[in-house]
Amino acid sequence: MQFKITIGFVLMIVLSAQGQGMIDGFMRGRGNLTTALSYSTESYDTYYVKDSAVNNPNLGTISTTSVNLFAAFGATKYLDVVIGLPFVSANASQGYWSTQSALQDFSIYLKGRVYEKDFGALGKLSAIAAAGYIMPASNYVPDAPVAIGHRSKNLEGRLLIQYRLPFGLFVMTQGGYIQRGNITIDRGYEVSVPDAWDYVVRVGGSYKIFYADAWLNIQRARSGTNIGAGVPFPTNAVSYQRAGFTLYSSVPPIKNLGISAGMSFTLSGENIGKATRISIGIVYNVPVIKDKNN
């Protein structure tokens, strides 16, 4: 049970650090609290204007780093509460654009297991539904090449299906819709941030204290503008296809502690940087109440 909880939370911290949301296919279990701290870094000098890859010498290389704090609590056997808060810093190697460093967006999700069927030696099928609310945690600037976020208030809904085999392998697929609110930019007028559909497919497995997976994340904006004059804007329609992998190991000398690492690549996109991201994290599982039924 402890390893399953920790593995599930590893997925959450790497999912969030690599932009895949905060919902995985594993429940924490009643009374279990898990905390995690992760660090990620990415950079790019090529970005997509609509779907054409271009460079901008006035910006050079844009680099982003983030420190991400997460926690998940099993309120019941069937319901988890998940929260996240990242501190993000972004800068451009050329030009006169100021570096932005600030708390980004606070996220809170309710995640519930709505269906589970055990097929014995053939494995287990489960379905999870989640709803989330995301709000800016600081007054960062959303309309600059080094913007750290949209600064919009978002509602998010997701449905996840996962099939787990008895010997540690699993296949997961999920789909979600992100509804983003309008924002008022520093120039004093209101603009619309496009909504988006988001999909993730993940294949992975665990053996003893080790875990590994590979994933594909696709996001499709419903509407929006294209990057103009080489400068992104909150109304841009941001779409992408990303792929990556996750590695994890527990640390046997220290009970309930584990370390994770992940890497992701932007394969294609619209109005987004062609970035490579590296993430590392440390996970600590705090069993508050023992639940033998999970």
Second form
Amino acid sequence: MQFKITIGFVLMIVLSAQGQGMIDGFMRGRGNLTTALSYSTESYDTYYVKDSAVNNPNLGTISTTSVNLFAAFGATKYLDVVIGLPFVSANASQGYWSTQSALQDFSIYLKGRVYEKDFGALGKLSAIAAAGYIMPASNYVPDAPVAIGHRSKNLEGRLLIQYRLPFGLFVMTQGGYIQRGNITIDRGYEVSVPDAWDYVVRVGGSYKIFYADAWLNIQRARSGTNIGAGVPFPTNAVSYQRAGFTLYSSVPPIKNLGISAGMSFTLSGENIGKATRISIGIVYNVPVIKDKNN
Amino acid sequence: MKLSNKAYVFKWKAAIMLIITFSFLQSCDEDIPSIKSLPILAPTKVDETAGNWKTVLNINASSISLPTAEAISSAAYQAELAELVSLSTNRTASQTNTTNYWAAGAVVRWNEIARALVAKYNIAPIVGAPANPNKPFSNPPFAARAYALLSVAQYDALVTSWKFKYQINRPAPASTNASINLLTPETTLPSFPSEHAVVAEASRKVLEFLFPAEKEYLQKLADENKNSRKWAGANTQSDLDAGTSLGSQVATLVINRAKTDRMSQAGSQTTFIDYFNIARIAESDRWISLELPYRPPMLPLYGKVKPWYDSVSAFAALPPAPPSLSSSEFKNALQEVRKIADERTREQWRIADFWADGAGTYTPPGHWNLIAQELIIESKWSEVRSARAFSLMNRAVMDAGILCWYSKYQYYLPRPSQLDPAIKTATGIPNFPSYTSGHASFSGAAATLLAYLFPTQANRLLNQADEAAVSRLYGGIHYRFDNDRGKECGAKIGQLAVAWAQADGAN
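Same protein, different condition: the form predicted alone was shown, now please give the form predicted in complex with its partner chain.
First the chain shown before, then all remaining chains and molecules of the complex.
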């Protein structure tokens, strides 16, 4: 069965709003559908104006909770379709800014395994290319101090290389480019949301009923402004280094059901909150198409 | 084997799909030009008689001294024309760009420059930091005065220059020398002194007075503005020198007025610090700062700054006292803010955000300058008539701001969220009392005056003022009566501006 090697995707539900989590090094396998529902909460009271850490007593702690729907489907042995849709709510503990709650961005990725070489007992090397399209799922506010996203339409390309060692261990590295389209803000004019380079390194172990990994994610804005006048703005050049881990276990009495949990930490950044995030999720694998050849 | 062939097909299909998608990454053009392209100004009327229009500071032309205009036939002037022939026929691509930029109109371009500077300096200083004259906080009242000073200097200098233009009557260089490769439209407007140099120098000087740290930047722009006229083939060096001299002299008069308009005391905190210390402890029904740490209020004595229009008539427009906090009228008004905050629609948020013009922007007075600019450009008005519109409007906007501020520090009405902390906002809560709304006051004044100048647009303009006013209620930071009384007061000041416009000789 494919499931043993397909549970790596759980990482994505842990970091739903971030592209780095959407694409992993495992293919679903033809006909297999993985669905997940996750809940995550993230907060920060420190943010970076350019690279200096500041607090804003008029905002206090900014907390974001999200519920994310995720699905990945193996269209063929070599091609997966991955979608995600989070509902996000953000609020500030101090001051009077209104809470923002809305469906955030719908994302869809095509992910294809373009190369694979089996070294037998030494492991297996695979290369995966992915292209994604991200679009806002609602007309949420992108330019308030308490905002849930950029509301830009993005195109994303990623290249991923994974080496699977014996005993279920793996090392994955990926690089990607996120092109973010301009947005028209409520003020009535268009602004440019900076593009970014994104890199992920992940190590872990993937087994039939258990999965664990640790990862490092670096994102670098290609251009953009710094937070000015104390107000974050869609044109800000957001860069960061984050690290985290993910755990997954199947729930043996129920076939194809699993639970996941994860944490992430912002190590450093520019024009972004120094956020810590905790996520939990339930995962259900559905073999939609029975394929004896799989 | 059959199966693996099939698998290869899928594999390559996947790769091709990815390549197609990647190619989109290269095909999107995201550039937003930093400089807005505007049409070259070709005024439908030259306004020959503008030299007789009423000036704001009653400029006496005989007190202005200009260099002598050499005769057309003089060797000196012929040499200047020869320089224009050479410059205009050898114009480089970058000189053409610069020339086109300024050819949109000096008044309009310097208004844009002023808005950009206001936005740049519209950052609240750190609480407790000593005032830095090189870094003024260009908040809305500061900005209203900045736009007024700039527009008055431009207008008075242009009216005076029109007087000299038709006295001296030097024709445009291109009508004397046909070899000039003119980039701007032909004109019958006499060229001495150059209206562009008049505006460039008057604007440069006033803006340097307001933003001293921008001295070099402003000088560079003024030089570029003047040079653009030679590249265009539109003005000779002596046209420009005379314009610079005139612009400078009028700007000095405007700056002298600014030095005595009591703005320098408007930010004085000493009178108010005691009040704050008391108010936080004893008077919960009076305004207190909702910021952490507490910030002294913005320009508490701006209400005492000298207005532009007749001060007796202006102060007759002062808003009445707001309803008492214990009245049912007030309670209903507070309840309305709460209800909107609780049930705010996305469209209400958009309206609140569209008109907010908060930190880091050109402020609400700047927003009305943008609205005016678009109408002025459409109307193809001469430089002097364009300056008149800005001057009429910006004086009204500032005076409405003065009355609004006077009212704020007469009543100290708390912001809605101070009385009901559950009122959450869609915009920042300004750090000064609630009654009346500055946005409504500025907008009432600007729209009333603009509706007079652009009667076909009157409905749209008054609707914009209504929306700007109600945006503050949608934002959750003002009671409806703050907006209504502010807008009424602003409209009355706007009527003073209309009366001025009816009598200034420009109709």
